[in-house]
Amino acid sequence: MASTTATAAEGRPREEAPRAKGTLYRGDLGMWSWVAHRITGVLTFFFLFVHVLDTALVRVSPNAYDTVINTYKHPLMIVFELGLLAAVLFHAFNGIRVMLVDFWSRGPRLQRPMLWTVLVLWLVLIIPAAISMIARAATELFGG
């Protein structure tokens, strides 16, 4: 039986997208956004889990609770607070983008510009926060 379409052997070979060195993934920024969304979600979950545990310490042993809270007052913890802020901000903005892509009729077509908007908003908010928080940590560590 004759076919009007070319077989795979007769057709020209499919061109593969160039792969970034050091990665197995062949995609683009959207995939890294997906990965970052999952990672920031897990990090935020673990923060909330630890927060519930350390808050529960106040009922078990107020002295242990005070010790944990004093640990959190160390200037090095400001770096972790900055990481938490960065994770929560990205996760929130990217979550709004994901909802728009899923539920807005123009979302799939505009997902790339929305991703760039998320990244720009995240940078606009995280850079001043980072400067402020790191300056506070440096002041507490080295005096000022």
Contents of the next structure:
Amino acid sequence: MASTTATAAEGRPREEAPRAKGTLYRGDLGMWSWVAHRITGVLTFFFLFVHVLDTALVRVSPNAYDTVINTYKHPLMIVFELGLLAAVLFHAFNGIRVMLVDFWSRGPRLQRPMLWTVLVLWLVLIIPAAISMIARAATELFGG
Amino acid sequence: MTTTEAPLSVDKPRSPARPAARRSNFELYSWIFMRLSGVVLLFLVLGHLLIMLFLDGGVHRINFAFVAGRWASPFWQFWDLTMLWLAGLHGGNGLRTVINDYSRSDRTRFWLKMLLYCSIVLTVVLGTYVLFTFDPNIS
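Please give the corresponding structure for the form predicted together with its partner chain, as opposed to the form predicted alone shown earlier.
Full assembly next; the chain just shown is listed first.
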């Protein structure tokens, strides 16, 4: 019996032992939600930085503020407004999911259905928002 | 100190480069802060976006007079001040984590975090200054 075990151990290829080299954790849905949480968070942070600076112009002059805010009113800016909204909504709903996983006893077991709930909720809100924004931009561009 | 040259390599748990013991609970408190501020920001930010982008014509009605009208009320002043501080610290701490995770050397990590801290102080202090010294009759 001992000899069988020995051959089995020797038969295992040596290179497999240090697995770290070039091995990429491909994760699961949970990893991608974590990645998306980071990306949406970083994007929102950069917008926050710009947004505080543009709002600070109210302290310079009404004219300076209105001029800069007018660039936000261009119809094409809805692409960025929708992008911001999409990022913030995902970050908000997935943040609730993260808290439920952390603090709710059944959270870890339900993390996957909760992610689908997050995505459905996100779609339910982002689709009407997109329609209303695009409709407003379209009337302005073509039928104003 | 430790410079991560090879991709995806992790320090051995017992290697001497790791600090022997935890000296403060800062990371624990920042972890709790992210969750508590997240709950508050959920309402503040989604409310802010709803008002600014969708109600009464959305972004098209925003101008100096609109801001002056809102900040005449202490409620909206307090709303915006709380949102500014919580968003600045929540986002700043999030980016600190991202920088800590992805910087390859201690020097880039240090300078990226310095840049981050400067931008947080700049936005939070500037925003607070503007909120407290706002003058609706400025020319």
